[in-house]
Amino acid sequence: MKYFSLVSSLSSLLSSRIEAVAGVDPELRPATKPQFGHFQSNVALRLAKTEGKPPREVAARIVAELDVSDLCEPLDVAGPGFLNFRLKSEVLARSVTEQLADPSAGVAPAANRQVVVIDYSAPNVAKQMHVGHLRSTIIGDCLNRVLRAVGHQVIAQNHIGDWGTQFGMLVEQILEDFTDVSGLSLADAEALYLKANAHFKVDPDFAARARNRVVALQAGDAETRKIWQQLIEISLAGFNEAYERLGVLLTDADLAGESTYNDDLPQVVAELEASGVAVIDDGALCVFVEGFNSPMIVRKSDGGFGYSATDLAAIRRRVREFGADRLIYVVGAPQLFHFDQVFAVARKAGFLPENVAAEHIAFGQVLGPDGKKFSTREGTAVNLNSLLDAAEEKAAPPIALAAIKYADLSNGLNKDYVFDVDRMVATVGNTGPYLQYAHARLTQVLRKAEADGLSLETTVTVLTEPAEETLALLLSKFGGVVAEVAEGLQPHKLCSYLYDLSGALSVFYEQCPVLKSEGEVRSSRLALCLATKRVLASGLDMLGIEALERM
């Protein structure tokens, strides 16, 4: 039998054995101090209350019945009845050796592989991506990578805003100004949109023509559709430039704009009416769901459709055509009510079966150094490229990008965070560049070892120092952390783990010379370095951060 299965961490394996004897969850926790071993449990104190016996007597009974001799040193009962567990050094060594032999660095496939659809990024055509799209894109890309890493089939969906009233305004303004659309950049298109929007508000005749232009767009008018398509192509060029700069997985194959659901909307309405889920209320087609103080308007009284109808059509397609088991929407926190209602209506309509999970991964705002909403002097959202430019003024592009992504992902997603470039690009403290530096330092050690004619072993045999054991124990937890993030969709837990690992590595460097040691100790420490490098590289890749070889 393997001493350590990469499917679960050492702590969970130990927990299951204790629970089998004690009958309850041992609530195993990392030891508070090194002298207490690696793990501690207060299970005897909890059982003592129900059994009516002294805690130490209960602890002694558990120790007598529990066989963990293949994992741990002889058990220690401390204080009023705490159980202390110290893993055998050979068990830790073997766990790292097994991890080195595993191409996935200890990340096991999910027991229940799913089709997961992630909706993220979603910029609007004819508008530059801004700070809100930065968060959605970075978070969605991380979740995409983590879910793929554990073996799920991930289908990314970039639900761009490419339909609606704004295109009537834009096309009408373009025709009125005799604008050559082919020569526009995305920034030019956005400026044109702002002009058209202002024109729409003050000129009733222009507004009427713009509304008629929307009808022409929906009806397939050749001239209108040609200009609309040109605006999409200009926008996609700008979006793809930003995605390349961000180093994310999104491509044109992931596009699923609002326009792609246009033909589905009459079918959605027909099903809602046929089932009686939707009713006419004051001329509009509405769905009333218990728990919401207002209905969802699926079709307006003028016959038009809004975002809710499109989102219902998207859920319907993703479940029926893609076979989704799990739907994830990475959209800002202000849309919480909208998605709660959309999911509830989709459940009621049968578009979203009970066995398909639907989750809104809400995120907070990016704040400026003053702690206020990050915006321009005009009060508009800061565009994405300007944020990247600001970071790259302080550091090389891969380091700047690591700084931005880590700052975003290392906080709880629902929290706001401050965009402080100087702090974010630092190579000390809890930052992305700090993790990159840890990886680069490991690369340097291993490169120097090879230059000195040393072979890089893949077997850890000697763990006699506490710093070695701490590092080995952390490495064994990598797969469990990744599985937890894949389930709970909280990237900050992976960030925290990689930061702890880098900190443990720093202590290891200080207390355990690698190249200056000799024989089996040196070989073992080189293998430990190699294992740590692989885990750091794998974890950074899941965050969308480049694991640099040099810094």
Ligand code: ARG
Contents of the next structure:
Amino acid sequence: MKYFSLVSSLSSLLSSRIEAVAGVDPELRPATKPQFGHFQSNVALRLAKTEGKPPREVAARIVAELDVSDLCEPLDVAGPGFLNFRLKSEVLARSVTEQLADPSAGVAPAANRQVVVIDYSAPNVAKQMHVGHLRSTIIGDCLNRVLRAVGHQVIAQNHIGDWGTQFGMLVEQILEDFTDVSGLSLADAEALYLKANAHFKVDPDFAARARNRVVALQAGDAETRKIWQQLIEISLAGFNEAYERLGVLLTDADLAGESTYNDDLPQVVAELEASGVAVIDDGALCVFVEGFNSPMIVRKSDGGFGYSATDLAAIRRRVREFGADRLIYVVGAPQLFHFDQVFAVARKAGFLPENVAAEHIAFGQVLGPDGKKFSTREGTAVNLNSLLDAAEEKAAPPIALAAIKYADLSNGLNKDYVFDVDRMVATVGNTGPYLQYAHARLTQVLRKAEADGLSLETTVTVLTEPAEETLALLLSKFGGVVAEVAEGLQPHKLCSYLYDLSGALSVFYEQCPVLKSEGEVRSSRLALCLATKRVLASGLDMLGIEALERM
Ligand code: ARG
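Structure of the form predicted in complex with the named molecule, please, following the form predicted alone?
Expanding to the full complex; the earlier chain stays at the top.
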């Protein structure tokens, strides 16, 4: 029998056996002390209450009925009736061996393979990416990698802001200044945007022209479109530079900006009107949904379409054309209301059937060292390049990047976090570089073994030390953790797991000499090192962090 079942770690295998006998979830927990074995359960105490019997008697009954002798040492009832489980060391050893034989290190394909659309990054044309886009890009990319790892078909969508009213003022300003757009950088374009925006606020004539310009853009006026296209090109060049620097999966093939839905909008409107879901209110086409104070405006009274309309069209396309089973949006928490409403409207309109999940993965803010929203001295949002530069002042690029990504992923996503470069780049503590260091150290140990003429073992035969067992037990949990993150979309769980694994590894190094031991002990320890290295490499890859060979 295969103990290291691909779909369940040893703990879940054990758990299901106990549940079969006890009739309720044993709520298996890691043992609080090594002398209690590996796992504990209070199931007998809980059952005793409902059955009105002494807990130890219930515990004894479960022990008598439960056959886990292939997995565990003889069971032990402790104190008032806790059940203690100690896995047999040969079971743990075999589990590591089987994980080593598996090319995906124990990550199993999901039972139902889905088409998952992830909407992430989504910066705005003629503006540099700021910290919010940094978070979206890093988190979205991690989810993309995790979902792919468990076999889903992931479609990334970069919903760039390329269609808003800002283009009216931008184009108008460009024409007024006779600016040669082709020579601009993204930073220049942003400066132009700020200028146009200020101009718009103080000059009503300019504002009126800018508004007409938006209409011209949406109607396809050639001169306007040409300048708009040039703005997109310089923006994309800037975005791609950032993606390259970040080492993310996004490519031009994933671009699906707001403008790409323009041709779908008349059809969206037609369907909304035909079904009676949308109504004209004060000249605007609106959808009222229960539970929302204000309606969603699909088409403004001047005929223009906004952000919500494009998002509605995007859902429709993702469901109908891509055949999505799950829609994920990685966008900051301030857009909570927007997505709640868009999803509700899309459900009402029949664009989003009940069997398609839609999830807004809202994330918190990056705070400056003062604990306030991170901004420049001028009060604008800090841009992505300056964050990366700050980290690269302290560490080599792959380490700086690991520091930034890990800091972003290792907290609960909805929490704000402080951008503290020194803490993030440290190789001690719960940081990306610490995990990279654990991986690099393993690589060096294994290299040294090879240089000493030892063959790298892929079979664990003996596990005797508690530190070895802890490591083996943790390794067996990898597949379960990845499955959980693919389901619940909480990357910090993968981070904590890898951090725990790296911690267990340092205890193992301290207590279990590898190269200085001999025979079966040494070969088993080398195999443990190899298995840990593979899990770390695979886990880091899912976080979008490079597993370095040396540091
Ligand atoms: N461009 C938007 C922003 O910068 C984010 C777009 C998110 N995606 C979406 N489908 N609305 O805030």
